[in-house]
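In structure tokens, one chain follows: the form predicted alone.
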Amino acid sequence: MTKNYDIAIIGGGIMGCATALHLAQAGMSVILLEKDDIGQGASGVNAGTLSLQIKRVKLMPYALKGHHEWQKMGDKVGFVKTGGYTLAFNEREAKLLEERMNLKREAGANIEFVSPQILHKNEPNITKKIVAVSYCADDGYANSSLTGQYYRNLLNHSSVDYFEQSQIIKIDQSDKGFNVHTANPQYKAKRLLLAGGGWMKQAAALLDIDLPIQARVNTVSVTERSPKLISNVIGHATGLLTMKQKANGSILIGGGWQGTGTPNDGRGKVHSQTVIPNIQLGQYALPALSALRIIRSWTGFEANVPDFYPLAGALGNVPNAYILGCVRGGFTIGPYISKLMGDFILGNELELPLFDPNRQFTQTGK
């Protein structure tokens, strides 16, 4: 007889895994299905930046809680709290920096403005062409490539049944719940959570729901190993640059520059017309970067909706179906908002509100 689970979770990234674990700890029978390997989508290929300076103001309370979750994970995920500087190279950028960081500081982030002299005392290799600088002592990073290993280990020591390489091809609904079909077996569950990251639109379509989800194709690059050049996370006022130097000497360079491709294509592709400006911006901020070779660039899909806020809650037209994703800054926020999602499904009181996936969407860049 096919087991009838309390909930089936589609997607084995941070949010799918963390929600599964939370529900299992509360006594639910959980099955988690991942189309590839655990933690190998955006959760495992992003730059790993845990900077409060690049989080949206409305999401700051969630980012602060998420940052605390990463701290608790510690060495198992390569968590390092380095501090972080965000740079402005001209007056226009300085004004932008001041406006954005004041709002984020009011929202609870530990951000201060410091002089270029203090920056250069702590980061002597950064360009001298600096007009303004902000600093957050709580900024840091984790090793995203350890995400899958970390969550797989937790799943193995839990009651969650999980299956990798399990592409969902069909979902049937009935008054008893859901039949989730993969290429071979099918699974029955009373509830369903979609947590498929960049593939969320395709997953929702299996329930005949058309969500306005698009997938960004974020690019990350890594240099060869070098002597110590920077000690803090380095960002830019526009948000178009993040850099951090790992313990092995390599420097990770990100900033949301876009590659090409769609989730339907499989992996995205690096585009020279965007990766080159990303690296050039890094070289401007850190001139010594020009002497290092880039040994690899890659992409990862990040789902978003027009207002760039999460989808987190019940799918209005499908009883007992839920969705969690499209979280801007999802690497930082993911471990915490997943606990909120679990509490929502369990009917518990929420510490912070979720984000209604049935809302009317408007475009915003703020």
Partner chain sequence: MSDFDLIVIGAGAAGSRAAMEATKAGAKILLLDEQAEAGGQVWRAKSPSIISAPKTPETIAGDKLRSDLKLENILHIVNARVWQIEKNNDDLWNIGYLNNGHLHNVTCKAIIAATGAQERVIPVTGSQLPGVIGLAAATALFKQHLTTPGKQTIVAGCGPLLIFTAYEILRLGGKVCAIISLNSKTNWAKASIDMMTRPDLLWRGATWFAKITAARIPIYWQSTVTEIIGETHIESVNISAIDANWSATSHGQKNNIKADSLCMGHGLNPAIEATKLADATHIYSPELGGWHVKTDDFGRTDKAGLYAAGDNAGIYGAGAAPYRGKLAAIAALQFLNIGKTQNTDKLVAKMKSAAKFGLATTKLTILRKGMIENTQQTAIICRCEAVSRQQLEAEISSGAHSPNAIKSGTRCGMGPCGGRYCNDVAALINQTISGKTRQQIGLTTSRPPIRPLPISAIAQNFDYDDLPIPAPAPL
Contents of the next structure:
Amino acid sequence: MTKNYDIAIIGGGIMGCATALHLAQAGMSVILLEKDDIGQGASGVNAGTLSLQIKRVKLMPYALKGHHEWQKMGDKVGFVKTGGYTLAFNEREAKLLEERMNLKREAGANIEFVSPQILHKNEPNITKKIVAVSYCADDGYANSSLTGQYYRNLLNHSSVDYFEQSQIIKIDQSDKGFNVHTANPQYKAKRLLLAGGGWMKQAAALLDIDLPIQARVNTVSVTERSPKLISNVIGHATGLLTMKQKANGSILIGGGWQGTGTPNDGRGKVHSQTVIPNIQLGQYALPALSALRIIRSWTGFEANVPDFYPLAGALGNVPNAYILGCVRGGFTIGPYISKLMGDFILGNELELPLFDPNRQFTQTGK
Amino acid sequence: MSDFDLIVIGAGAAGSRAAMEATKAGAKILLLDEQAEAGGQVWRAKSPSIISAPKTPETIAGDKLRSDLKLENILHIVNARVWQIEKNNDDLWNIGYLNNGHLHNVTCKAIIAATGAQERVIPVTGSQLPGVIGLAAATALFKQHLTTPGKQTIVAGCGPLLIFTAYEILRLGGKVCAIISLNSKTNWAKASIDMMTRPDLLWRGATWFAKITAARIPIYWQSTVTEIIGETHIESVNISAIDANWSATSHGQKNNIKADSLCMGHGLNPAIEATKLADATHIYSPELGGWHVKTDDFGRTDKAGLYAAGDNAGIYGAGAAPYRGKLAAIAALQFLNIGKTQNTDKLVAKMKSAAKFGLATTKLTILRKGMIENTQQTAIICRCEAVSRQQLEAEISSGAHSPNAIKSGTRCGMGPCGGRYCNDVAALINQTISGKTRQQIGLTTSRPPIRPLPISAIAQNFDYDDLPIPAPAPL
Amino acid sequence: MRFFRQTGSKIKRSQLVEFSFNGTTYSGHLGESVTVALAANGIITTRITHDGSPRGAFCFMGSCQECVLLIDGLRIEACQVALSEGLIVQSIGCLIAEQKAKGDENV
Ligand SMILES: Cc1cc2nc3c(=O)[nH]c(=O)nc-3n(C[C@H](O)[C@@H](O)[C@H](O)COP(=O)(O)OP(=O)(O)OC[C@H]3O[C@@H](n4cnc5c(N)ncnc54)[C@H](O)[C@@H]3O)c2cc1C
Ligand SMILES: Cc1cc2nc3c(=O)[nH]c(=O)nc-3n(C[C@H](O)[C@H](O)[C@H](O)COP(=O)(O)OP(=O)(O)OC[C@H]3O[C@@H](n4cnc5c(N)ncnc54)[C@H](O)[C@@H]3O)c2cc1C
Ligand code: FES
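Having seen the form predicted alone, please provide the structure of the form predicted in complex with the partner chain.
Entire complex below, previous chain first.
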């Protein structure tokens, strides 16, 4: 007789892993199934920026809590609280910066506007062509490459049964629960959590649910190791640049520039026409980058719905099925929102509300 | 509209021939190579610092190739490093390359990837020390610079490059203190039978052996380097006899030999970054040097418009490379609908016959399963990031199974060489723990740039206001 | 230890030119690779890794990245650069040492 788990979780990214651990700790029997490797989806290839300045206003409380989680995870994930500067290079961007950062500050982020002089005192290598700057002392980064290692170790020491190279290709529902099929074995569980990241649309389709999910193809590039050039996380008023120098000296350049490809065909592709301006923007902010070389650019899939808010809650038309994904800034928020999700599944009181996946989606303005 | 019908990447033995064949048929082609002159590895040109030097079979063949390219008026850009290959919306290929500090982007309907091979060196403790260079690397040094890597050189490894390297050092006037050969005399005798297809080359090999014997260079057959000793550079080398699986045996004869340089190599791996980036299917065949792009006799890959010729499609060797280049050009021309169809049976037969010699030499370099046992826990596997075998084993044992997962957890392969020299070894170590086949273990995800890309070239002459910065992220 | 430019009777090399490495002047043959010019002068260590171990040129074909140096201000594989008069060559480690000497502990 196959074991009937309390819950089966589909997807071993940060959302799936962190929820699995939380539920197992509360005593549930959990099985987690991952089609590739633990933490090799978005959670393992993202830019690792833990910045309140690029978080959405409405998600700020979650990001603040997320920061605490990362702080606790500490060295094992390469967490560093560096502080972060967001730069505006012209009047238009300065106005945008002011508008945006004021709203984010009101939402609870410890953001202040500083003078270019202060910026240059702390970051002498940043371009002098600065019109406005904001600063947040709480910003920092973690090393996303370590996500897989970190969660695999925790899973190994938990009661969670996890299987890698196990893609869910079919799900049967009955009164008793779910039968989830991989190419070979099937598993039984009373509940189901979809945490399929960029592949969420396909995962939901296994339950005949059609969600208006799109996958973005975010690009990140990294330089070789370099002597120290910057100490803080550097951003851009539009949110389209993130840059940090990691402890090993390499500089990571991201910002959500779009590559090509879809989750249905491989891992996505770096697109010359976007990666080049992405790096140019980075070099504009940090002219000394010109002395370095890019050693690798890559992409990852990040899912979103039209309103760019998370899907986090119970799926209306399938009893005992839940979904967690499409979280903008999901690396930052992931460890926290996964705990909330776990609490929701356990029937505990929630510290902050979740995001009903059955809502009407409206397109955000921008 | 595309800029070119066909772009050939690599102006070695295979790529140059492909370019000439396609040009003759009337195709608009571009030949790109990162070196300063055509010739590839086998026919590498002398550096401009050598004004004159004795001719060798390699320089003669190389000079002929270079003059043929000029005669045919091939559009050949030297010092052109391909960093990116993408398919665009019009189903054309986009190729990004770096040339003398500038980035260029060109489109074409078809590509022939003829990127050749790179060296495989199975590390032992100390193999990362200065003064230790590859065997194939040594041949490049000789051909280009007529320079030897030290006063007292040990030559170690397997296959024909071992003997060629020792011979070349002697020819140039250097000193070889010992040859450490994984292959036995019997291996060589057997290989010679397969090499009968090219009596001329076999004879050449015999003259190398003759010169080595005349110089009384000690040859340690069926032996391997087990450790390289030195603080800031190599000072001496420990060697040991091996068993039939190439594992250094506990009871075999051991020796320490002083030397100030070591040329060590264990065969060649196809250089597959370009075809991987273009998403072609790759397969693992030990007899062809390991992972290589999958092609038919005409170099057709499973991607429309993508062809491969030469050692990157399997180490068939220098003799077969020009034929493989020609055949790939014929297939690409057919795809492009240029020129008339020709009977290729003879050419295929010639290619196959030439390949026999290459396959026989490659066979001498197929790693036996005990080889990886000689790599100590402290040996540096990833040179760039200084990752040891021990670190890799810990990561694999804790449950990281795929090459991507192992890389993420250890940084093995995350440095500037892109894992070119450690991926293969990491997979061998993975195999000892997981028991999986190399095909099952697979490869890491291929990403651009194929070679490190200077930001000075990327960020040249751009106007901030022209940056296509997308709409701001949602608030 | 160093590399030896072999000097058989039929080998003729280009003129010698001067270049600097980490501030010291050396000479080499015009057009030879910077790696060879350095190694012939006894400089075979091209970089020191982050964990302090020395490395030298390894592949001589521009792919292993062990010989990357700052040449006239740009990071490039020294084995792929032809020597010319007055080239300024620096090791990356030297740069880091300079920064440390200036009191920057974070390098
Ligand atoms: C270092 C080395 C030395 C060798 N020496 C010998 C020898 O002495 N004798 C022998 O029989 N075999 C030798 N070989 C084996 C070699 O592979 C030959 O079989 C032969 O050179 C293969 O021809 P090819 O055309 O397939 O590749 P190659 O001759 O290697 O040509 C490939 C070409 O592609 C270019 N290239 C690769 N990637 C890029 C890129 N991204 N952008 C632009 N250009 C690129 C390279 O610069 C090179 O010129 C050697 C191999 C190596 C790696
Ligand atoms: C390139 C990039 C840069 C980013 N930068 C940042 C940043 O700097 N800061 C920040 O806060 N956020 C960033 N993000 C967002 C963040 O990475 C994601 O929101 C977060 O990692 C999502 O976690 P996840 O668990 O939902 O998805 P994933 O990590 O993608 O995990 C989903 C997993 O589900 C598996 N799966 C899917 N379908 C199936 C199935 N049918 N069967 C079995 N398994 C399945 C997948 O293989 C995958 O491993 C970035 C995202 C990307 C792509
Ligand atoms: S020696 Fe390998 S890149 Fe120069």
